[in-house]
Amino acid sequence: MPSCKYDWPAAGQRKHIGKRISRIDGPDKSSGRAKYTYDVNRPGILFAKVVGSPYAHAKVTSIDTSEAEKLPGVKVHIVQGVGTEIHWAGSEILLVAAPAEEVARDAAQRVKIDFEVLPHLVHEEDLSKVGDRGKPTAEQKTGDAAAAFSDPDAVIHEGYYGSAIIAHCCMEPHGQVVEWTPDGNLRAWESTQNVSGMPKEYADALGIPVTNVRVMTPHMGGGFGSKFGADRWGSECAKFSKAVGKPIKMMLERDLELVMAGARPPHYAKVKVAAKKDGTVTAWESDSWSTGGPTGGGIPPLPYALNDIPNVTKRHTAVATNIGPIRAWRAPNHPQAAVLTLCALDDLAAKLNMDPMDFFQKNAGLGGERADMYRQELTKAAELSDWKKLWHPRGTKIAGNVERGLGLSLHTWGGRGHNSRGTVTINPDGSVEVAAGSQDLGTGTRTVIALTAAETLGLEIKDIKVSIGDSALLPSGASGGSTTVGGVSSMTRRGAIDAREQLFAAVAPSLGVPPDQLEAVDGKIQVKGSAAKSVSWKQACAKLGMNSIKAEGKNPGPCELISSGVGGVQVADVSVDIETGLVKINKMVAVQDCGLVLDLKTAESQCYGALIMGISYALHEEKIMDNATGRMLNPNMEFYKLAGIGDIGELVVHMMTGPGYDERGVIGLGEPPVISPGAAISNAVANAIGVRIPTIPITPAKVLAALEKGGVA
């Protein structure tokens, strides 16, 4: 392939690409410089709180806010009002808003609410009780699983598997401040993955022009997926904003941010799978069912991963629930497959009496494109586990009262960069800015934004001056899908290379060559391939005069900057107590390819954040809810359990660089490596105890209940 000016630059001429860099803005928060929205408090502010329904089901009957309204300063905003039907437990009904926030919450209280209740259903994992809830789609075929099954020397498993709904628990609520100006435009602070998408919602809302609506999120505390939108209440506070004349901030506290801020949907599944005695898999057929709460729900990948298995038949039910909203989290609805798939897969080599390793290398091919990458990961994930020293065959007792046992799983993903403007502008001082309406969820998107300016233009890190989180900058994708480094660095390199070269027209005559026969190195401008003939960079941005350079980036753009599709492979190594039934993680193994690395220390974090969370959702977390009620039982952190630092075990990041990686560009990296623990964890725990826990999370309840039916015990 014929280079391209906006290339990324080879191993050889890199600065900063592929090192290990620190977080830009790591200061500022370690500090507690850094402000986030519950840090915005604007003159005359008023505080506001949700009062939401408390069925799962019911119409509204009457609203009474008289003793609401007499404590000092308390405004109230109907949201649904008398007649309106309610689909789930915490939907909010009514604001209230006082220039205190105690004042508001006491207010809240006392709010009286009339409801005829209705038939509700919250639990879909027993598909007989779920009545005309369940809404079948239609059979999916591929080849003739049928025959595949009826051939005699096939070897065939069949079983049951699950994942439950969980909550994204992001470290900061959800919420907003917003305010009007005198001249009707409307301002935001958000806690969004979409700065630049979010005004078109708040303009739709309120009836107003795109641009009277400004969004700023100079910081944010996490969003998993489920911060896309303003919600519901966020227009509705901008309403109930402008009906008192007043800004207006509210934050969820956590047990509504629990309840009503969306949740990863749960899947169940019975899978059949076979394959012939040397291992080979050759038919897969599935039942599957999930919900999206009152919507129905999603169809999950399935097969996963490995989904070239020549005859397939599946099915899917989608169910109606009253749970609540669900809502992408992180690699929407691939964790649950590969909980569906690889466990099965697993069983079925278990039945073989194979080693898994062994199992997934044969099968590798049925990765597609990613086969070949598969078994280097694979291969790399089994030395770094000590696979061939500790796994043993299932059933293998050990002992004592805690057996150990490895299990693992692989995965894929997309992230292709998303569409991304900004500017690059080099000023006479020599100062530089990349400015651009992204978001920072926190991975390091101003991080990727300062190394690709600052290699471009043979600069240091510290010399570029990062600007985002506002919706005035050009307007860059929402943080979902993976999509955000390869968005920004692609729209970086493009626009630093333009401004660049606009600055080397304005260098070449006093150095007496061609401005194609310049380059930028170690913060000057010299002649290629000879330092003595060179003006440094503040000298070369002297001759700019008054005027300074801005030169707008965009991905998409020329040059092949970034691509599309991941894989990566985690073993898990687990001790299991078969008097208590907990599960202690050992280690974790993740390898991982996702093209060219930026910034391998914030890869490395990324996947390391990734095993965290799936530690957490595969051991402890679970969204509760009361069949009786229609309730969650546990909307707090007390109750509603995550890993704690003592739960994690050892972490060991690999991420796959190097040719037949770095050329394929650059692609996203925050979702793939948090698909695998649920189902690598389970595979551990079904050959340390030599029986399958059928859903996550392995709680040590389900643990001694599949003891009982016959485990190692």
The other form holds:
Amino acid sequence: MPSCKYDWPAAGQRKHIGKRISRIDGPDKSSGRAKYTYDVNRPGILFAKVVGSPYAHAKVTSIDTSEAEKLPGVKVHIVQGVGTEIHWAGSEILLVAAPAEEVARDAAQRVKIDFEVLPHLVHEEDLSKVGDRGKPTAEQKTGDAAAAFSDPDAVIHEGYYGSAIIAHCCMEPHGQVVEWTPDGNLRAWESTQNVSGMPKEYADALGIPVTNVRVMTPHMGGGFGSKFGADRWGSECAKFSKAVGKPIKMMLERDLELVMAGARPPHYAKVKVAAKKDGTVTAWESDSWSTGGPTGGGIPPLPYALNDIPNVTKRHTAVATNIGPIRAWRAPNHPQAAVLTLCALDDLAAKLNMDPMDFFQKNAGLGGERADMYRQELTKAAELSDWKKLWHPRGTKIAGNVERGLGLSLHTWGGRGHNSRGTVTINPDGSVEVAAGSQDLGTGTRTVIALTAAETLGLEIKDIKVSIGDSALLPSGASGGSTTVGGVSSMTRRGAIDAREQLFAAVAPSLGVPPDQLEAVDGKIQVKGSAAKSVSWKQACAKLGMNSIKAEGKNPGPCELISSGVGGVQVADVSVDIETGLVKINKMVAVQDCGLVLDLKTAESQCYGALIMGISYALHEEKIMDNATGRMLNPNMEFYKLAGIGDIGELVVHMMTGPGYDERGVIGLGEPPVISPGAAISNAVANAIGVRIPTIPITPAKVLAALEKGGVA
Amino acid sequence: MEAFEYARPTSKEEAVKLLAGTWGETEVLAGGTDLLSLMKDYASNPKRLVSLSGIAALKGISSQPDGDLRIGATATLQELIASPIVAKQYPALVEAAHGVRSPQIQSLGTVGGDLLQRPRCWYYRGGHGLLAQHDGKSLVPDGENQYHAILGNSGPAYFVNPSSFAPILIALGAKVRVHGPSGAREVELSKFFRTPSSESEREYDLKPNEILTEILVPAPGGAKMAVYEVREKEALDWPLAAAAVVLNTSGKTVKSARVVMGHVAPIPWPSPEAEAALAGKTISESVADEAGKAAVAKATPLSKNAYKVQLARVATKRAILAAAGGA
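Structure of the form predicted in complex with the partner chain, given the form predicted on its own:
Everything in the complex follows now, all chains and molecules, and the chain you saw is the first one.
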């Protein structure tokens, strides 16, 4: 392989890369010094609240804000005025604002809005009841599934599977503080995954030049795919602020956050799969349906992960509902598609009397490019879960009320680094700054930028100042699709290598060697391999005189530092109380690759967080919609159930690293490990009790209902 | 929440004078873990809050000369957990307090507040009123009733009583003392809870200008006791069903039993059927199971909560077994 100017250091030469490095903003976050949008206050600020529609489908017929405006300092801004058709409960009719947040809340209660109520649909699971709201899409065909199913030697399984609608439930809700400067510039502190792209969002909505908008996100508390846009509430807040001439803060409260700021679409399917008697999967047929809210929504990628099944026929129906809009949710559509696919295949394995570990090893080739990684990861996951010892044929009755079971799932994702630009500055005093218009959603973006620069410049991580979260800086892509780490690390690496080269040029004469004979190691610039012939970093930088080095880093750029395509295998080990239907997680094993791991600790953290999120959606989470009123019944942390520390069991994470992985370069990781928990846990429960719970979340009610029809009880 | 007046009296008499004669005008504030969330949701909009935090007479946990345990209405769950007398004589009360899986609520929440907290019904909390009426009928029977009542649910109330302590306190024969304009009165806790039939009624035998002052629990006299809750989560979560059991035994034989279920009906639900199934028996898995079956024999589940019948049965069975296995 030809060497390239920009590359990653070889395995033996990494000081920081691949080590367990604590995130550099951890102390700021744990001490409260880190400032989030919520913490931003401006002189004269007003606090705004949303008055939403109480109806899921209605037309606004009148608005009376007179009682609200009697409260001190209350201002009103209409978002959807008289005559507007409303498509979901909670949809913003108007905003009220007041100098005190509690007054704004009281004012919102005093607004009177009349509606003409229209028929709504908020449930999509029973396709027979959706009427003309369901729109079938064209059938897609590969090979000849009908012929494969009619093979007399084929072993066929048919089943129904699905996953309910859930929310993103970001720790920090959506929202922004907006402020206009006297010269007509808008400044917005925004909880966003898209700092550099956000000015255009505001500019387009407000009809002002993009140059007049600056967006800042110093820290944020999670987005999971739900925070790419300014959103209607953001741009309307900016209009409101301009109209009243005061800065406005509007963060969604938890109820609205759950109602309208993010939903993962539900996906359901009737699936038919066939295999030869030796377990080789031959055919897939599915009729799937889902909703994306008012617009119908997207199609799940089926069959998932093992998508080289030779004979495939699939049909999909999109159902328009009044549940509110959906948004990308951490690996959009993949967790749902994993349930539809991996649970159906697990049931097929059970019908074949095969150990799923053997069955999926046998069929790993259907994973195309990922096949070898799946095989290695299945082997590792089997080892870490003690699969050979603990797995038993489905539904083997154990004495007592508690049945234990193991299940597995696998997944894939792209994760190629996005476009990113930034500057690496080396100052004559020795200080170093990397600056880019990126954002750290809580994933560790700051930390990987710092460690990449430190690695390249032979410094400690604490020596690097990282400035991100400001649209005034050079633009980076939105943090979606697990693209950030690849983008910012390769940008930083290229910029730091160029900056280092300039520093070598300044230092070389004093060391009496050409610049290309120098290296930056352990806080020194030295002649390669010769620590005796060196100057300290500070001495080296002093040679810059008055001039800082400012190098721009870019991704993409010359030489490939990143790639795309990861795999992962997860095993769930569960216990099911067959008298109560309660499922307890004993252990979750996640085996994951993502190319070259920059920071092992934050990489593992992504997997731990994904497992916890996955356990939550597998066992507890669902937006409960009321048929009669069309409203969400559980927009709170009381009945929108999230797993707590006692609910998650033991989590084991193993990152695949070393030869075969490292040379692929950096690949994103945020999304893939959240894909498999639903299918793995569902498969483990089926293994424990001998009967499939068709949909997640797997609640006691569903377990008991299934056990009444069969299984071990 | 709407603006309100805040009063912090230092005596029961003063507190009662500060309370209005109609519900909704004023509210009594103890730990605030329920009331403040109701106010933030505009489900309760009192004009005055009367705090009990300044009334020394409502605090504390102590043994009375007659052997009763006196729990002050504003004693916190944490005080109950930490009380040596309670731990020794009423272990099931400690278990019940641990069922509230939030250290914050254990620290602030009071025993009186636990008994008087309002239902967690999501229609009620969502602004549809205590009886969840919409266009003249309840939203519950055809709605999302997975957490609603399976007993005592002929309407118009379908919510479940949310108290963690009421079932075990009733099983122990506790009384509550109430203070009102004409002085104090005592009520058997088993008769304290009631199913409201209109929006203007509350779920307990208390007038708007009365306060709960203390809970009196008879000496257990060697009775065996336990509670069992079925919760979906280990983290803070409402039980799907719960049961409290007190067994008076002679050797291995049950002389008499008290069985009270929680989270199954608009009131804590005593089960004379389960009690009868235990009397004169030696506790075994099958005896406990029969009693569990008897406890739910008359259950009338709604469209989405048949599973709770099984959970209530299992909770009862397991509480019986736990009580029998206990000291």
